[in-house]
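Heads up, the chain below is alone and in the form predicted on its own; it's given as structure tokens.
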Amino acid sequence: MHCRVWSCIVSTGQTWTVGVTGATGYAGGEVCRLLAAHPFLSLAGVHANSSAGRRLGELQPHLLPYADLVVQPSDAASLAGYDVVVLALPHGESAAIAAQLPEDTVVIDCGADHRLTDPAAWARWYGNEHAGSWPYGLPELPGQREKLAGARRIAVPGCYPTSVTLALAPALAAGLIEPEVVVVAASGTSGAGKSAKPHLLGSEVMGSVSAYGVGGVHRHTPEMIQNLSQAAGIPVSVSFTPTLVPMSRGILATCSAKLAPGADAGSARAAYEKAYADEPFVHLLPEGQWPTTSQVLGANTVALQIAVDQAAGRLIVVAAVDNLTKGTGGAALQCANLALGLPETTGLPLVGVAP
């Protein structure tokens, strides 16, 4: 089907207009950056309430092709005329706008408002009324790609859950590990957003690593539990400790779980090779090579490596992802491609930036 759609688009030159709200933030800016290289999606408008009326070039000087676009308000009336709307807004702000947009508009929410399927989990972790769940924008999860094809409402995963889910889903689906996992993940400061915060000042971050959200209180935890339980077919518990490291972008997630009886390094390697053999954005590295955040910088890719700790009887999986690309903006365009019937890789970088 995708080949036929591709041929039609190439011959007609069809394009779709895109409006991005939250375009002055890190996630919204990344969506705009990636749109500059997309052959069939055209950034037609940028929106942000706090900076409405200003030129985008003042706020995102790296977005040269769009420097003269004037930032518009983020209300639903201003966003109603696009084919695709990307909501790169703080958690809790997307649902009210999305509810007012036309049903035939492809709406992609980069926030948390529509990720969780359990209203009780939403109320516990976010404290307000659940807005309902949308198709979850992680095509690499078994069965998920079909739900995204042609969808008009899509919830982009969180950056931490993207790395952790892709790191552990194959092992859980194959029954290779016990359903109690431990995750320690290091993230760059852009994951906290663009708003000024004292603990994110350069003088506070440089030369220092700190833990935060310790003790199972990070809001991405229920999303990890939801995804991994889906992969395993049984409830999975997650102990998650995030750390903040002195870099602007990137996540390195180290995930582990006790091996199930009969599982070993060979069966684990085989399960991951099978799971990701045809996935263009997920790369299981050759044995002995370990993921780094630098190798995925600016790319819509996830680098994985696995090992078995024989003495501890545990599987270790390390995943590297750019939190702003595959972790947010790239995922949004990957989902837009699926929703519009385009080849999934269209306009998305497979190659990172080095050094």
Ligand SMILES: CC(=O)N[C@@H](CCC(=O)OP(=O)(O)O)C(=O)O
Contents of the next structure:
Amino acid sequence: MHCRVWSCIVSTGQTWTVGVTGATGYAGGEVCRLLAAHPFLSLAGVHANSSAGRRLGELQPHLLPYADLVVQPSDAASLAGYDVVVLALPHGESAAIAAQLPEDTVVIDCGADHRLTDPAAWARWYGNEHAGSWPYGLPELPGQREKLAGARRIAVPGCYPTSVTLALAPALAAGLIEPEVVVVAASGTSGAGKSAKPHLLGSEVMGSVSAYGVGGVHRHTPEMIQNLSQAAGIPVSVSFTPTLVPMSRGILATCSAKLAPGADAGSARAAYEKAYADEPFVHLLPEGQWPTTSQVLGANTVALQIAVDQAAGRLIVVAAVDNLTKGTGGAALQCANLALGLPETTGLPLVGVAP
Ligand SMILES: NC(=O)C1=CN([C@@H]2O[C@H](COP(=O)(O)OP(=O)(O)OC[C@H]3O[C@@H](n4cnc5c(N)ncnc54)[C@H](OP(=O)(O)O)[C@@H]3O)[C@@H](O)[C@H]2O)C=CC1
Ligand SMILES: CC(=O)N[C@@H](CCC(=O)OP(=O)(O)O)C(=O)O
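Please give the other form, namely the form predicted in complex with the ligand, since only the form predicted on its own has been shown so far.
After this comes the whole thing, all chains and molecules, with the earlier chain placed first.
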């Protein structure tokens, strides 16, 4: 099926135009970087807020082919006319713009506005009115790929929820762990966005690792609960502690939960091998190898490893993602591929850039 679609597109030469708003930020910049290598999606316009009117080359010097594009405003009128619009804006800025875009435009939101299905959870964690939920852009979740095929509105997951969901969903779906999970995840500073913040100054971050959002207060907690409860088919509790580490990009999530009665290392390995056998962007590493953020740098890939801590009776799963690639920009294009009927892997990097 995929091969037939691919050869049809190659023969017709069809391409789609993409407008990226938030293109001067980290997530939008990553979408632009990946578009440069996509055979059927072409970057047709870049948009942002305070930097409208400036050359993209001044703000994103690595995007060499696009240096002369002039940044346009982010309002809906400026974004009309593209086949695909990627919104990479701060939380709360996407919904009003998206509501004014044509229904047949593929709109991919990298922000949180449309991720949560429960309006009460949205109000509690984000503090304003829920804009409604869109199909959730994690095709690897059971049943999700079908919802994304042909969709015209897609909510890209948060970066921590991507790593944690892919780390734990197979064990929960197979009933191998108790539905009470503990997650400690390390993130590079690009996860916090590009706008200046004192705690992200080099002198604060370099040479130090710090925890933040401790005690169940990080807004990715409800997103993880939503995903993991969907995978398990029962409510799952999540204790999540993020940490900031002195690197630019990458997330390493260490997840654990008590083993269910009868579960062991063999059944856990078998469940993960089965769940991810056909997933192009999820790599269960050979036994004994542990994920690193460098091995997925710039790749639309999650690297996973599992172990059983016999003495503690717990399953441990470690996942590495690049927060800007599989954690946002790559996921956005993976979803766009599905929405447009392209092979899901089209134009996306499967390998990292580690030395
Ligand atoms: N960074 C990451 O690892 C991840 C980010 N995301 C999500 O992607 C989105 C963007 O994040 P990120 O790139 O890190 O953020 P940045 O701060 O790096 O970039 C924000 C972008 O949004 C624009 N912008 C700011 N305010 C407004 C506004 N009021 N109206 C329209 N545009 C505005 C900025 O334009 P200008 O510079 O012109 O002001 C800039 O282009 C967020 O929703 C974030 O949660 C999701 C997963 C991972
Ligand atoms: C290091 C750091 O600050 N990370 C961000 C994660 C942001 C992200 O990627 O997720 P959203 O798309 O939901 O914003 C944080 O903890 O809020």
